[in-house]
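Quick heads-up: it's one chain on its own, the form predicted on its own, in structure tokens.
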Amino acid sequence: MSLVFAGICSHAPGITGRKKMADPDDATSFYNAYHQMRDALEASKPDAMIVIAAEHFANFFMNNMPAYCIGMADSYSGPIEDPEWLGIQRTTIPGTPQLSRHIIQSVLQQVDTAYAEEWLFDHGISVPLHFLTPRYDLPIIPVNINCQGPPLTPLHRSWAFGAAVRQACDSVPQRVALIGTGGISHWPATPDSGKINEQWDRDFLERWVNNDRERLLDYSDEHIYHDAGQGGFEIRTFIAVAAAMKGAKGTLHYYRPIPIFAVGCTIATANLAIEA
């Protein structure tokens, strides 16, 4: 089999422990969009779902900072952040550990990955399955790419691993969704938080439905870090997911910059062959 969903999609803990404080067409408008991908992710049938994130220093720090990370253990744990600061309840989300040893077999073919069978989900992880898979019934292989403790991976080892990703998954029987999670322009955890650089954004987004990798990876981390803040660098998620879609383009579906939520708000999908 191979993968039969792709998508990018927003992160940031104010999308759902903000929710009162937004506007209520930002807040409604958003959730809708998360809502409906969640439906045409349902409507793919995945028997698994690969997660690409950001990981937010909750397992890993600079003691010991990997640039990929695979999970590979039986059931997770998350949000590891105050359920009621977060407005996410903690729950144990299942894995599939023999999945995820075939996964990582094939992605260490091409890219060197570490790989953990413990791994608390933090918002990066558990925001979008908060809309995704609200039953938590859906079988997850949480990945990490550092994007916060420089030395960073160059973008276009991104692409490369997320190449290889989607070599792993074409090697499967199990029919695959894989999402990649994070932010836009976003400057977390700093004075500037709730800044957003909406035609960066628009211009990054042009460049990832297109899945033109020429311009996906034309950017520095300094003019990144400069236009985009910190929490740019997360674009290697995304990057990673662009990669996997083996030159499909992508749709936008909700694009808007949201500043209680601290981060432009976004939604898209690959346009895949679903096969029955």
Contents of the next structure:
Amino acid sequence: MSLVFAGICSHAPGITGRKKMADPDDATSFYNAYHQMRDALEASKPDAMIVIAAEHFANFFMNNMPAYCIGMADSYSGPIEDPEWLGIQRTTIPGTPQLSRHIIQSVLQQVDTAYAEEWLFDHGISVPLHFLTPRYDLPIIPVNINCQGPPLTPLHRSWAFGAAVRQACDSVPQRVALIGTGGISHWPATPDSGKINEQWDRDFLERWVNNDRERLLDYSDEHIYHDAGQGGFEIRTFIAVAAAMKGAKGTLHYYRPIPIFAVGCTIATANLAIEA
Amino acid sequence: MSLYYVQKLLYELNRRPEVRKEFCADPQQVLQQYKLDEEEMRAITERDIGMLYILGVNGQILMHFAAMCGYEWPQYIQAMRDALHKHGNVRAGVYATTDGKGAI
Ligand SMILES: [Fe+2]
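Swap state to the form predicted in complex with its partner chain from the form predicted on its own:
In what comes next, the whole complex appears, and the chain from above leads the way.
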């Protein structure tokens, strides 16, 4: 089989941690969009899910920072954050080491990814899983793209990485789902927290749903920082998913700037042509 | 000026409960394991979240230290805004070029 599901979604910790501080309609409508994404994911009957996230110094630090890393553990734990603060209980999440190993070996043909047999999930993975696999019964392959500690991998390498992940998925018999998690424009955990550049976000999402490679890669980090904040560096995860869609276009299901969640909340999925 | 080690210490505190325990029991014992100058030591021991922001600590590290020190979310944001008023712009790190005046 191959890729049976692909999508992108927001992972900001405020989505769960500051739910009570949000306008009820903002929270409810976004939660509903996440639930619909879960229905679509379940309908695709995946055997495992790859989560391309941009972690926030939970596992990787500037002493030895990989541009790319793929998990290969039996199981993972998370969230690393205080459960009260994040609004998500600590749990164990199943891995799939054999499948991970195949994927890593295949990706290495194209991109020199690191791998890890230990991984503590932070909100970058825990928030999406809280909505998408709330019973934690789907084996996960965590993937990280360093979007926090510059120097960062260039956007065209994130594209190459996503294409390599797709090639890897195409080479295994399992039904694999793939999600990318991150923010578009945002200034998380800074005095500008809550600032969102809606116009920039909508323009980016238009490039994403059209899977327009040229325009998705047509940003410099300098411009991203200026227009979309340091949180905007996380578009790397969305770009990797676009590459993995192999030309398929996407559908935007939800976008709304929700300042208390500190991000333009987003749910979009790929229109993959799947044989039943 | 050793932003790297300030962030390293906060990173360890965030992810390793045993370091957190040691830090709460005897902060000096933990601090001396990192190359920190006086200003940095003071900001950490006094839990001066605003000053740590000015020194350039990444918010993805700082917000967890703030939560650990009992800061509520609005208080955390306010501490950084107040510090910008008091000390001027962020001195190093990824936010060094932010005007930091706050958007809301
Ligand atoms: Fe993030």
